[in-house]
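Shown next as structure tokens: one chain only, the form predicted alone.
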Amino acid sequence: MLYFFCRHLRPFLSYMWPFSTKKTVTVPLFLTNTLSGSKDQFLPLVAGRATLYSCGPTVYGPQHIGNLRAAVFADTVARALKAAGYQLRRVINITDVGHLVGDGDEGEDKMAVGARAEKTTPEEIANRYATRYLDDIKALNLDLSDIHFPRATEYITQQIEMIKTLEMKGLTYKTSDGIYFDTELFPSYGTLGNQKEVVQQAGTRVSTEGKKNPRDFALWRFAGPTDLQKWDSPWGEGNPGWSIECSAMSRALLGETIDVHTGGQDHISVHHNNEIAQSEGASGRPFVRYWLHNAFLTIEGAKISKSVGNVHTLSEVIERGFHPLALRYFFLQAHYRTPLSFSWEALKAAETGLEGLWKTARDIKKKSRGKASSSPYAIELRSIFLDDLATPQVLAALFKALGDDDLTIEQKWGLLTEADALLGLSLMEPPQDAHIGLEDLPEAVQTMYRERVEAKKQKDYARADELRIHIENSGYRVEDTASGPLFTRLER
């Protein structure tokens, strides 16, 4: 029901998609802008009003937690411009044609890539990977109230037109492969992130002789064998470039000229940077007065990526018994400029941190009776996130004024709730405990609870293990601490 929603209905609900009338006051808010490469005040195209652009999923299978280390952070952008005072139009793109497997110009398509290894079409595999991301993004609190999520292939019309006015305008070639950019004729190329001397390698799809220039990209490719998806175009029968789709979507949706566009750093030297060129090139304006990009979640060191094979999935973190808000809770430890390591331990960590703020939430809801008065504590919280979205720096904050006495019990809702608006950590409505005592479980499960005790006595670990694995299968975990066992029913 919810990707019915956000495909079929909000293309047609776009249209009547204004901003509201209604006079806003704004409060400064400080974003570090990847294109002066300094922390600036963000001051907006149109005042009272901003546009966010994101860069979203390629659904050619599921997102992994460093996918959706992104995804939160646009949300945190998102919450912080609300929190200044705007008004907001959003678009969180979904990525079906164009992107192939070597995120250039080289190799096939991720579509057909992931249509091929499940035995079906492109269509049906975007269909269901892009429920998935937004079942995903729905579990971590995402506030989707606002977001436009549009298709590439849906945009295809506009993106020939693009190209071309691209092409009139005297910036492509033609090669045997497809039409490109040429990057040569738009000297500021690489300006972003300072990636001028970043030079994009040739790929198996392209020699390095058939453009003028490595660096140049697709902006149309012609269908070849092995291409699932194609479609009529002035220069023949073919499928869009990656960076294309953005640049059209963007533009039909939000304007020629958008105040925010958010992604990872790994888009900074190509697909950022091949935005910008052929945004610029087609309307002779500035395309992105703001780029905001969140650091690589990383395991021991390594960026998460299927070709290294250290992905995880959200659906993994569920099963393992987590609340996916802990997942939240985690990125939200760690700025989001700052590369973040992942671990199961670490997870765990920051659920234990979460699960202690939704208790001592459940205990102030209940004194305050949800009535809520305002501190100097909530004032400070809120301009301590609009300096560049401290969010490590929040919650200590946080942490600090709830452990103030002096603080009345309204106060402190009153925190909460200023809290919650800002970090989407469910704080006004906090989940049930879910840990549950010894008695609270099956006769199965405490039978083999106790002989996991008497394994243990026996220094028989491995059978302790044994045992442990077939409680978690019956639906439990259960975690050995100082006051003795922990038990948490697992959500299936």
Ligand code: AMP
Second form
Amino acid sequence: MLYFFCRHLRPFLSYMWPFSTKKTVTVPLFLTNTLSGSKDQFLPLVAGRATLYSCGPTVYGPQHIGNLRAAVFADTVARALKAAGYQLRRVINITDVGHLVGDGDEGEDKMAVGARAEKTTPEEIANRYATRYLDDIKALNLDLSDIHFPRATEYITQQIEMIKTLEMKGLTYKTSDGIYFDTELFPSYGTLGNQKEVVQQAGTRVSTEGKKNPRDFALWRFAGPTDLQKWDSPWGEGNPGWSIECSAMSRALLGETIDVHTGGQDHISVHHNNEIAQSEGASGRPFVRYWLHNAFLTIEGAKISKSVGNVHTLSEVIERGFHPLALRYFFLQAHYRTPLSFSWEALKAAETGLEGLWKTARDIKKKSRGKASSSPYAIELRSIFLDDLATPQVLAALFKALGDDDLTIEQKWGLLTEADALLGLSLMEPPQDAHIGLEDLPEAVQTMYRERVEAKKQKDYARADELRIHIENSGYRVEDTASGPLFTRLER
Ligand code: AMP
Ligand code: ZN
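Switch from the form predicted alone to the form predicted together with this ligand and give that structure.
After this comes the whole thing, all chains and molecules, with the earlier chain placed first.
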């Protein structure tokens, strides 16, 4: 009861209470912390400020929509911290060296794999796909205003320095192929996500010659004859292990202890436990106060991943005629800790929902002339959002409030302003309806459409399908709905 009062009613009442001395309403933020295993109230290290580090893309190819779920999740966390009143400093790293195909110490460097596949250099591959990643996250309306995007190759010196510190503290040892972290000397290794046993079990299947313990991991690898990326170091030419970049870059840009660290669930067992061991081993201080992890985007039960071969990209989503924000809306319809199953039908349903919301927003914007006023609903939306980023519930509450006849049109516009800051769905500038009439199509496309109608009448479905593809290749999509044909201009 007391819990309910504190979490939901207190901020709401402090808003309503006419004699409240508070000018702005502060709503507490609660986050599910993988470290504690519970939902904890967020309290920053330094009052009024928060630091956020998110594991970013390995730029050896285009990011798939699963990776983009992690990016939208990191953005949602940032929006929550801002909505809770914190000034934010944040980092998303760009991995352009060190991430091996096996996610641990096995296999080739992903950058080398990408470079070979596209017959070019790792640098060229990194530039190409870092740019593409930035384009993707812009299209998904991530708030980029305060993000640093450091690249691992720009922080080799800091990585070497950190390995030297670990070496000085006696936490490393040398094998024939590199410098390893000795997890035996870091007793809490594996604590994050309670991975002790899992890591050990995984370890027993993997054995790298010279490793004392299968779960020990490489900090520095000696260069082999085929390595495309290598740097000088106190241990000879080589390249960094994957996880050391996150430890070194977060320390360089955000300090020894950071407030929040995000990433996908797949990173808990190895990458994030390694980051903790390195950072805490080097500094002797806690590394991260709140670890947050998003669940997977799946297709038919399988995690979307390049190795499974079930990937789709944002370009593909756009080529199929979807607005990129339909994908963002699709992600937000599920809680970040719930696995989400992707299908084109489900994305279509999300797009229909978003277009309905945009239509309402266009209408309210026009009638209110963009004038906003406050309402208790706005604080309610924020309280729901700040309760562990409950985005599906925020959307439900928003729809309910927009349908409330007791609200003035200005209050509804105020509500959309609040919702947009939390969700980033372009509600302030709802895009014009992409759907158009037959008469808006170019003459040639109209002819193709009429021919298609005829083909369907004759039950020549193969020809009808062929014509649909021709229409799509001309930049338009036609769908047969219960209320007649629906034409959409495809974004290019
Ligand atoms: P990577 O480029 O492999 O380092 O991944 C970038 C981010 O995407 C990491 O935070 C991963 O945990 C996350 N990620 C990878 N696959 C998925 C997926 N299918 N669903 C959600 N997040 C994912
Ligand atoms: Zn990382």
